[in-house]
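Just the one chain here, the form predicted on its own, laid out as structure tokens.
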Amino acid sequence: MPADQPSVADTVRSLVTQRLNLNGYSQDLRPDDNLWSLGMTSLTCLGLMLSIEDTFEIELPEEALKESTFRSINTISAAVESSRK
């Protein structure tokens, strides 16, 4: 990957910022926080997965689609270097 170019897990970082409306609370949000407690739903994980999909790509298989693949930006990170193998 270009140096110029941002990271996976910086990428999913923006998109959760984005979804999550944590704009003030982006720059402490840590690989493993727990997303579904900063107020993650089932509306907006289905949300984040299809930006997620489109940003990167790819169509993450389906047994990466449940609650524990969107813990964290850790986790997503993982499903999204997995499928892009």
Contents of the next structure:
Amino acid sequence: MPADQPSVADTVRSLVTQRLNLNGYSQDLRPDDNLWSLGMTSLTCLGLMLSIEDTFEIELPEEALKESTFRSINTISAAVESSRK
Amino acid sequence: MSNPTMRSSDLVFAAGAKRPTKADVVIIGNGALGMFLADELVERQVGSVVVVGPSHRDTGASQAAGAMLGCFGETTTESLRTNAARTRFELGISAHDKWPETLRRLDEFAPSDRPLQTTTESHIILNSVGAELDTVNFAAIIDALDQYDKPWKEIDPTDIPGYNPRPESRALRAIHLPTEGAVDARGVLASLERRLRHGGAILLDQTVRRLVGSDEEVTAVELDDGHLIEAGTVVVAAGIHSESLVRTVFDVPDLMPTFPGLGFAMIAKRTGGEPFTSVVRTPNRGFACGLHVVPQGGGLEYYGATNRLVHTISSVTWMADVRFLAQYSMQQLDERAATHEVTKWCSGNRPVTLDGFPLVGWMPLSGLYLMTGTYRDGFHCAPLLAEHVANELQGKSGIIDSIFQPIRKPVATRTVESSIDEYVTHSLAAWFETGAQAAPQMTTSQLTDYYRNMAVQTYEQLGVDYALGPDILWYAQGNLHGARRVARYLRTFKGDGDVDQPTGATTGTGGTR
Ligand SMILES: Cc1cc2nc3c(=O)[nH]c(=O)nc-3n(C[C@H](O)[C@H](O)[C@H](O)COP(=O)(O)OP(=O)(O)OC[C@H]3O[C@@H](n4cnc5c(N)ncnc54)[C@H](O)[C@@H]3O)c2cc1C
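Now that the form predicted on its own has been shown, please provide the structure of the form predicted together with its partner chain.
First the chain shown before, then all remaining chains and molecules of the complex.
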């Protein structure tokens, strides 16, 4: 990957910030923070899932479509990485 | 679009085996749609017919159906609001007219001396359990009966034979529909089997694993054990399994998704009290088909039914649904049902399309025909659809509107705003109907706000502008799989103008107005 391309985790962070309206919080958002505790709901998770798939042009496997996949930037990034393989 | 007519080649049997290797028409699916089509084809003597489907019919809708022959009893405020919905509604009216002849054909093949038609009349009750939706749908039923000049009469609910609710759930209004009855679904399917065998059709107690062909045509089906049957025409009538079967040969991105509408009902033996002699039902209710009892003959009664759009096809029964049906049957229909003996648990999947309209017609691949998506009245419509499809297979003109063509954009019947309103109404109805309790200080308008907010947010998150029916919206909002299927499919039309607007068709199949 060329050096100037954002990493998967960076792109996930920016999607999470945008979809969950965490702009004011974004500096402090750690890769392991529990997004559900930060106010993600089943509905905002739904929008996040669709935008993750659109942005990375992937289709997450059926078994990844569950709450725990969307727990944090780390878990989402891991799911994206494994779908891209 | 292909439109082959049937060849009349003879049946060719594999050496020594009973199973054919070739047939003019192979029908995949032994539910009401597949069986009635086979019967019509055999009646017309147009070639060899093979029906493939497991005799247990597990997960199928037809074996679980209440088989009310209801069109007016099913009316909702949506039924006549648009041309497209009216066309769909009139399919039911035309289907109704086919049943007397259909039953005459089947009678001598009935598996027992219980009549196939278990009643010829219905009573619709209006109680206060189901919230405002019941009231408006009850009014819509009367309005439709009047528009189509059908007989009905307002009666005292206490005069309905067998009707014996708990006093707090008693109906304050009821109407009698003297021409809308029900059949014994399981008896009809058994009679069809016997009649088909008698007429020379072949019924294979197996499943089809995949369709065989190329991008352009379908030439055969492969059974679960690898056996191949070459076919002049393959008709996919496998209910909720139809979509995945079509996709074994042809991955059409714009084939409309169908969702399993898992439903539960039970058949019980009456142990005392006055029996029901008619269908007794509420109007259609929140996301579902209302509470009803259907006499089955032989002292048996069918109590139904639930409806839940789910992600995975199965024949499981939710404990909540058992409670729901048992409790509300005792409360709203007959309190003596408490001691009835359940003889059969019925569970099946209604084939529910994204736009709620059936999918019936030739596919872009030559030799492939699809008939499914009948949702909650497919049993009733099956003889009519059989006539239509048999015509099309023979190269004659069909008898139902072209709006139901399987490769189409979703039919639009509402705006997003009205979809949200409808979702709210259904959610409130389901809230009250299921006996949900809110804190005393929480008012109905606060509940309304909550549901409205959910619906608005669901549209925002899905990013679609096609207005969904309340059941599909509920499904998409409730799980990530559902949301993804709905959003992905609808996005294939983005930038492609609009989805299909209701056509100018004002008549259905029979011009009954
Ligand atoms: C609880 C309940 C109550 C209902 N009540 C009514 C009612 O009162 N009135 C009414 O008109 N409608 C009612 N319906 C709806 C009605 O049952 C359906 O619309 C209709 O029966 C659908 O028929 P079908 O033949 O398309 O599908 P199904 O009945 O589902 O038949 C499909 C068949 O295909 C078979 N199959 C599946 N996969 C394969 C394969 N790979 N190869 C071969 N075979 C396969 C299945 O075993 C099944 O038997 C009800 C439905 C339910 C679930």
